[in-house]
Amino acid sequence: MFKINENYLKLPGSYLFSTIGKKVAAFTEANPDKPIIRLGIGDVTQPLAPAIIQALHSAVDEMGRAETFHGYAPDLGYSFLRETIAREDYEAKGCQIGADEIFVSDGAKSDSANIQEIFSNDCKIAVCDPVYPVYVDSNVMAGRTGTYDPKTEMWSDVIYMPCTKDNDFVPELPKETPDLIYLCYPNNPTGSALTKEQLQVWVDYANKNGSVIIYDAAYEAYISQENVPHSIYECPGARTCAIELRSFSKNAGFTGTRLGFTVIPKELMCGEVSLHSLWARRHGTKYNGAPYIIQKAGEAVYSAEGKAQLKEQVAYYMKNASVIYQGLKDAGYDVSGGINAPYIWMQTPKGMGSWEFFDYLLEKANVVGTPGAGFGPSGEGCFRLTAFGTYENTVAAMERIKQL
């Protein structure tokens, strides 16, 4: 008789955003005359600039004539789009990237639980905590950590690096040494960001311990401030030991046509197996390549019209993060983020666990959010708002929470 694969057993639950989406179902179905405002999950909500409009209305086009039509991507993605992200992403920032360093994907998201694949399953992890659930996730489905502790809801062979007020949400090197450390910065769901200094430290840690850093970079484009750096390869050192996950959907507005990539440098070598060659070899296997059409947008992302009109969307809605933390404050709780990205991060009020937050929040302001909880044990007592709403639910929700 056939066997499953009993690690999807240990899952604890359903995936974070499933039950969000459950319970905010629910509560509609039994309430259908209050209108809910959504500042949880991460999802845009401007349409897709002008620029890629045209892109992928020129792109249809090719595919209805012969001479121009194209079947199967290249596994790897099209020449035209990875030489631009090498140019636009990494040389205009000093960064040393080859075009066939770069591999394009159907996005972050995928990539980052796909990742994990090339390493052994005896690898140990270690992860920010809170953190993005599908880092943590996608190992328990490999079998790579342990047995999972309901009562402090941890697993016994990850290990993690707390980030709260209290360290300025800045991960300490861990005591015990990881193989494979996933960072994301600016950071989901806290909202944080790291210096270059603060991420050189991690660089220098990784080559001197032997440890793989993989890196999502998904909300670079927020970043306002000039001492946090857009990639890690901004690092000396980086290329020995980072792989670098980029997306376009939160900087082009791409979630609902996905597309995405990861850097793996030649020189991040296993003994004398090199990780480029690994990555390659599973892209290869297991996907098709990203559309055309999709490609051929991602492409006028980085044109100078796209480029203007994405400068306009991010500010959209870092507006939004700005009207979010200080409505927020005004209202008297401890709130941070907001500043190199789309999150803002609170405190929940008067003790309350962070679910008990969220159905208060829901029932009491018809306002959606995502618990701290969530993102593991160190998010309880916390609670995460997303600026990707539109201005005039961002500021109606404000209002609706100040008056509870």
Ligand code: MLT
Second form
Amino acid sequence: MFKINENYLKLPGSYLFSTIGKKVAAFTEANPDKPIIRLGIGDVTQPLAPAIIQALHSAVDEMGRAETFHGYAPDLGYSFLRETIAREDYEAKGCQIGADEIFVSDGAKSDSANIQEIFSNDCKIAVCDPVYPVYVDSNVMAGRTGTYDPKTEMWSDVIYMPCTKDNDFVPELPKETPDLIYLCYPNNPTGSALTKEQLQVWVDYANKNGSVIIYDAAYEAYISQENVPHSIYECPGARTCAIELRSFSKNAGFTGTRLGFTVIPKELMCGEVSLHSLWARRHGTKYNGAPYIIQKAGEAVYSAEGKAQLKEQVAYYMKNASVIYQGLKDAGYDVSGGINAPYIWMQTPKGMGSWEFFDYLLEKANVVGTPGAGFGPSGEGCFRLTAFGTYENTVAAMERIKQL
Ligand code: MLT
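For comparison with the form predicted on its own, provide the form predicted together with the named molecule.
Up next: the whole complex, starting with the chain shown before.
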């Protein structure tokens, strides 16, 4: 008789954004006359930029001709894209990352879930709290998190690093030394950022303690302040302790097109074994490469036209961020984020629970957001709104919220 991976049974409820999707679908069915504004999941709304569409069209045409047809992509990515990324995202920012240290993938969500596979099952993970749920759930599935306490909403073998208003959303170094430290900056969900000096503290800590930092930089395109690093490799020492995850979803609108990459420097070693070679082995075995046409679209993100068009797109979303930030402030809420990230984080009013506020906002304003508690226990009493809606919807949502 076969057996299942019982770790899956330990997962409480369904994936956060599936739960929200179901609640919203039920509300819409019961209230077809009430138009909903969705500022919940961080999904983009602006169309792909013209430079990207042009690259897609010509890559599709290439696929239709025998002389330019492409079959399986190289499992680690086409060199035209890896070299472009190394030059534009790293060399241009003074970081030493070679094209052969870049692994092209179908996005940062899968990479952030899969990266734990190359580590031992008895590694202890540390996460910020609140946190993007994929980091914890993927470790639950692997059996690395111990038992779940429904009262505290915490796993016995996970080190939680609270990031709240009280510590300005900056995690403190944990008392117990973790093996793997997940950091996402600019942060999802709180919209906060770390300065280079603050990130350097983590790099030094990881090198001193033999920990690996899994650094999710999916939102780096939204950084507006000078002293906020775009990559962890801007910090000296990161090549021996950090893996970086990047996405094309948020900077270039690829949420439906799927493209991302992971960087593993060759100096990142566990004794004699390089993590780079383990991830290359895993990628080669389990992945057949992002499609040629999508990698060509990714290359266009770095063209002069692509860069100019995407700068405008990011500015569009950041204008929404300031509309939300100001709108909530005017309505009397306690707000943060939205300066280096497309997320605005607010404290729920009058001691309302975050799911309670979710229902209230849905019913009274027909606006969807994300309850802070869905990201971890320290998210209780908080709520996230995304700047990825259309400008018109964002303005309308704020008008509705102000009228509550
Ligand atoms: C979010 O809303 O937190 C993100 O869109 C989720 C994701 O990128 O997978």
